[in-house]
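Let's start with one chain on its own, the form predicted on its own, as C-alpha cells.
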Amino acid sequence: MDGFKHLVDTLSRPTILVTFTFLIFFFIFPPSDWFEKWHRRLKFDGLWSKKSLWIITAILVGFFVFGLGDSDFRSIMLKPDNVPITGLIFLLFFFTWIAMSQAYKNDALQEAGLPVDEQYDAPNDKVLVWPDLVYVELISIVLCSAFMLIWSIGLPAPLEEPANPSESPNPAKAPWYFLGLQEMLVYFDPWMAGVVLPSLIILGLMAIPYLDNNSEGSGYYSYKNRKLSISIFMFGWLILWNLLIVIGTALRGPNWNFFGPFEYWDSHKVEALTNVNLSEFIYVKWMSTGLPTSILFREIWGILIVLGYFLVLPPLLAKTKLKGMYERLGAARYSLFIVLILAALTLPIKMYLRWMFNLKYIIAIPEYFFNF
C-alpha cells in the first residue's frame, strides 16, 4: 500500500499530472482526425456507456475510500472547505457523461437513418406548469433543504478565530471557486491572471456557438457534427478551470508548494526555485553579459515572440492546418476564434515553461508594471 501511495504522489507531480490529463482529454474529446483515429482504436467510444459509468464511479469511490485510511489524505479531503470539491469531481464526471452519452447515442441514430431522441420525443415532451412542474420543483426544494440541513449538522462550518494580522494561515487559500485564479497568479502577473485571462476564457466559451454557427447538430446533443466546438469548450471548462481548482485544493500545500495527496504537508519543505525572466536567460545565462539599460532592447526578444505568437501564427495556421476552418468561418470570425484559442493556450504553455525552465516572464517591464 505504501508503494501505491508513493506511485500516486509521483504521478501527481504537475508535469506528469497535467501532461497525462492533456493526453487523456484529447483522446476522449478528439478535436481532429488524428485524435479521432486513436479515439476509435483505444475504444474510447465505450466510455459513455452505462457500464463505464458504473466502473469509473466505482474506481473513484474506491480510491476515496482507500485514501480515507491515510491521515494525510483524510486531513485534506475531509476539511470542511474541501468537501464540496470532492462532490464536484463526481458531479463533473456524471453530468459530462450524461451529455456525451446522449450525443454519441444521437450520432448512432443518425448514422442508422433514425430521428434523434430530441426530435422523436419533441411532440410528446410537454408538461403543464401546474401541477407537473410546480410539483416537481416543490419536491426538489424540500429534498435540497433537508440535505443542506443534514450537511450543516454533520459537517461544522469552517469558522476560525477572528482575523489576526500577525498570523497568516499557511497555505492561505482563496475560496474554492477562486482557486483557479489563485493558481494562475503563480504563472502570470496579477493583471493578466486576475482580469485578462479569466475574461478571455469566459467570453471565449460564450462566443463558441456564435463563431461556429454550423446548423448541423443544432437543437440536440451531437458530438460528430460539432466536434471542434465541443472539444474547445470542454478544454476551457474542464482543463483550464476545474483542473486548476482540483490542483489548488488537493495538491497545493504550505508555502504554495506541490504535495501529493498522500504526502505530509511539511511547512519546512523548501524547493530550490530561481525564477528567471526571458531577458535574463538570453543576456546573462547565454550571452554572459549584463542586461541592457534600454527597456526596448532588453525585452525585444520577448516582444518578438509574443507578436509572432499572436500575429504570425494565426495566418500561418489559416494557410496550413486550419485552412478548412478559415474557409468555413471567414476572415473576421476566424481571427477572433484563433486569438481566443491562442490566448487560452498561453496558460498551459506558461505552466510548462515555469515547471521545466523556471521561466518567470517572457516580457518583464516592472518599470511600467507590465509583465507577460
Second form
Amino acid sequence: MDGFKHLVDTLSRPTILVTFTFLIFFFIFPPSDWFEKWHRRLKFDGLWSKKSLWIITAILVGFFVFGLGDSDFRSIMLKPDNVPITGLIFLLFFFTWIAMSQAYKNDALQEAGLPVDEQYDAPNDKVLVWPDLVYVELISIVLCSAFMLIWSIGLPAPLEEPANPSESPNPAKAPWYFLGLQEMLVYFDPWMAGVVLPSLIILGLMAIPYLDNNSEGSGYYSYKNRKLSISIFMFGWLILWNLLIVIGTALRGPNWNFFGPFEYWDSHKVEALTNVNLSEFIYVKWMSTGLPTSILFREIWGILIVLGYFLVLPPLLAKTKLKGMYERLGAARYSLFIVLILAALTLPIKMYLRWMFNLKYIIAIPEYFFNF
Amino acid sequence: MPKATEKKTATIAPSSPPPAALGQADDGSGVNRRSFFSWLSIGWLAFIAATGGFFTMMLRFFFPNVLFEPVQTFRAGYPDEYQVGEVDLRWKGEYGVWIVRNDEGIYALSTVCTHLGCTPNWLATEQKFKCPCHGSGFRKTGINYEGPAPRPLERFRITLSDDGQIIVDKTKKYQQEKGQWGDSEAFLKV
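Let me have the form predicted together with its partner chain next, following on from the form predicted on its own.
Up next: the whole complex, starting with the chain shown before.
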C-alpha cells in the first residue's frame, strides 16, 4: 500500500505527470491521419465504448475510495473548497466520454452511408418545444436546485478568521475555477498571466467560429470531419485549463511547492528553485562576463527569441509543415490562428523551461515592468 | 390639463387641417421643427450636465478629506533593540515593514510581494521570505531568487531622529532594480 502511494506521489511530480499527459494526449485525440493510425493501433478508440466507461469509472472510484483511507489525501479531497474538483474529475471524464462515443458512432454511421443520429427532419420546419423540451428543462432545473441546496447545507463555506493584510494563508489558493490561472501566474509576469493571456483566451474562443471554416460536423457530434479542431480544443480545455486546475488543487501545498496527493503538507519542505533569467544564463554563465548595463544589450537575445517565435515561425510553418492549412485558411485566418496557438503554447514551453532549467524570464526588464 | 387633451384630440382628429409648412409656427399646437430642436438641445444639455455632475461627484469620492489609514511614518525604537542577523517581525502586522539588521546597519523591507502583492512569510530556518500565493522567494536582503516575482522587495526610507530612535518613512520607496538601494537613506549605518 505504501509502495503504491509512493508510486502515485512520484507519478504526480509535474514533470512526469505533464510529460506523460502531453505524450499520450495526441494519441487519444488524434489531430492527423498519422496519429489516428496509431490511435487505432494502440486501441485507444476502445476508450469510448460502454465497457471502458464502466471500467474507468470503477478505477477512478476505486482510487478515490482507497485514497480516502489516507489522511493527507482525505484532507485535500474532502476540503469543502476542493469537493467541486473531485466531482470535476468524474464529470469531465463522463462528458468527454459521452461526446466522443456519440462522435464515433456518427463517424461509423457516416462511413456506412447512413444519416447521423442527430439527423432530424423537422416537419413544417418546426421542432417540438412544448411539452417535449420544456418538461425536460423543468425537471433539470428542479433536480439541480435541490442538489445545490443539499450541497450548500451539507458542506458549508469554510469561513475563516477576518481578513488580515499582513497574513496571507499558506498556501493562498484562488477559487477553484481560477486555479489554472494561478498556476499560469507562477511562470509568467503578472501582466502576462493576469491580463494579456486571459484576454487572448477570451479572444481566441470568440475567434473560433471565424477561424474554423469547415462546415462539416455542424449540428451533430463527429470526430473524423474535424480532427484537428477537436484535438486542439481538447488540448486547451482538458490540459491547459482542467489539468492545471487539478494540479493547483491537489498538488500545490504550502509555499506553493509541489506535493504528491499522499504527501504530508510540510511547510518547511526545501526545494531548490533558484531562478535565472535568460540574460543571466547568456552573460554570466556562458560568457562569464557581467550583465551589460544597457537594457537593450542585456535583453537582446530574449527579444530576438520572442520576435522569432511570433514573427518568423508562422511564415516558416506556412511554407513547410502547415502548407495545406495555410492554403485552406488564407493569410488573415492563418495568421490569427497561428499567433493564438503559439501564444497558448508559451504556457507549456515556459513550464518546462522553469522545471528543467529554472529559467525565469526570457525577456526580463523589471525597470519598465516588462517581463516575458 | 384640459387644454392639453384638447390639443391632442385636435391633432388626432381626422378633420384637422394639414400641418403647416415645416419650420413655421403652426396653429397653436406649440411644437414645430425649430422649437423641437431647441427643446432637444436643452434636454441633451441637461442630461450632460446631470451625468457630468454625477460623475464629478463620484470622482470627488476618490479624494476623501480625511484618510483613515495608518500613519506612514513611525518610530521603530532604538537600533540596539535589533539583533544583528535577525529579521524583526514586530512591525509587520501594524505597518507592513520588516526591519533587518546586518553587520553594517539596518534596513526596512516592505512586506508586499512584488509579484501580486501577497504577504510573504519569513522562514527563519531557510533564511528566506517565501510567498504563499505563487511561491516567490526572497533572500534576507530582499533580492528575489525563487518563483515569478520580477523584482526585489522594496525598501523604505530609514533615518535616525534626534533622540536616537529609528524613523521609518513608508512614503519614500527605494527599488533595487532602479539602483536606489545605494541611496543614503535607504540604509541606516549603525
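Positions refer to the first chain, counted from 1. What you see is a predicted model; the values in this text were computed from it and never measured. In this text, rigid core is short for the largest set of C-alphas that superpose within 1.5 Å between two forms.
- A displacement of 2 angstroms or greater separates the C-alpha positions of residue 151 between the two forms, with the rigid core held in common.
- When the rigid core is held fixed, the Cα atom of residue 111 travels less than 2 angstroms between the two forms.
- With the core held fixed, residue 164 shows a CA shift of 2 Å or greater between the two forms.
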